[in-house]
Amino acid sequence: MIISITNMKGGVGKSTITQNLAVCFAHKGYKTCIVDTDYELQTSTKWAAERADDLTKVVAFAVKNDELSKRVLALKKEFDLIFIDGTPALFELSTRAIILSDLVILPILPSIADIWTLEKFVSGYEEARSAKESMGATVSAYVLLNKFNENLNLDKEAIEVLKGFDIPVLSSTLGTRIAYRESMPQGRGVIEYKDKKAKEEMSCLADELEKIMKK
């Protein structure tokens, strides 16, 4: 299965979420890898290089725009799950990733700026989904709220606004936790780290996605 974590907007946590989901599913017994589409920064590729040998194996590959389709299809023969770490720079690349994918996760922050960007993304997603359906395949998308605070009315109001979109919102949310920043330089996921709340919320997200994948 191919899962894209993508959004036109930067700073929403795509790489962090990609890395942590890859770790969660690796611990569940899936053979996982990350395709890092940000060829200049290669955040996920550098993160994977920092993983210690005694940690559950997760590998990452930096892939150029024009090589994405060919590389992903080749990796599909070797891995159970391929996570595409999207870049906000090229919408063309996001469209290609969506067409390749079985599942798309759209991380956003609970802010009006992110919701405005999501509005633009949805139209492009619908076009990509139609293109995939014309090839006899399907893709599903879900919104994931990142850096969400359930105690803030503005954040709760964001959920109500998002219900007006055709793309469903995942029940799982991720909070603002230092563990995500601390674990990254060590090449770890938060489930391999010391913050119990971060472990719990990331595990809940992985469990919810696994149920969606098995439908």
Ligand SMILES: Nc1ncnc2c1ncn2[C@@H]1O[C@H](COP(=O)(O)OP(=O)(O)O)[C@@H](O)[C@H]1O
Contents of the next structure:
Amino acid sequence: MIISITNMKGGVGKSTITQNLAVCFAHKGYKTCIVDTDYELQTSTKWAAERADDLTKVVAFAVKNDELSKRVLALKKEFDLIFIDGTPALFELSTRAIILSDLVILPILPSIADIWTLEKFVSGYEEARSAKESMGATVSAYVLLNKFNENLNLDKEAIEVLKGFDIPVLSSTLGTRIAYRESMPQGRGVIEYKDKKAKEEMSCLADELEKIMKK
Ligand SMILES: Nc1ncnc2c1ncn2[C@@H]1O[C@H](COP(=O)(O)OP(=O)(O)O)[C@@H](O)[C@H]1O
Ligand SMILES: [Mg+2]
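Could you switch over to the form predicted together with this ligand, since the one displayed so far is the form predicted alone?
Full assembly next; the chain just shown is listed first.
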């Protein structure tokens, strides 16, 4: 199973969510790896290098744009789950990652400027989806609200706006929490960290996705 975490925008939490989901699924017993397509920054590759040996194993590979398909297909033989950490740099690469994927997660911040980026994503996604369907395969995409504050009317309104798009919104959301920033340079996921709320919301998200995967 291949899951892409993608969005044309930087700083929406792609790498954070990739690392955390990889940790959650590794804890669930899946043999998990990360394919880091952000060749410039290599955030997930650096994160994995900080990960202590006594933690549940999650490896990351920095992959160059023209090698993506080849590398992912090779890794598929070895791993149950591959998370592709997307890059904001290349539209073409995002489309290629979507074609390779079974599931696409689109992290979005609850702001109108971010929701506007969804329009751009949808056209690329539809193109990738029909390419995939012509090969007899399927892909489904879900929006994930990151840095979401359920007490803000503005954030709740964002959900209403998002309902106007064809891409479903996951019922799990992630709040703005220091734990995400603190656990990262330690090569940990928040489920391996001390913030109970972060742990809870991330486990919730992983459970929701596992149900979708098993459908
Ligand atoms: N839910 C969150 N709460 C707090 N900080 C977050 C959260 N999600 C991401 N961040 C922080 O925001 C910054 C950008 O996140 P990152 O995952 O690197 O985004 P991207 O990969 O999309 O560029 C990082 O400093 C990260 O620690
Ligand atoms: Mg990143």
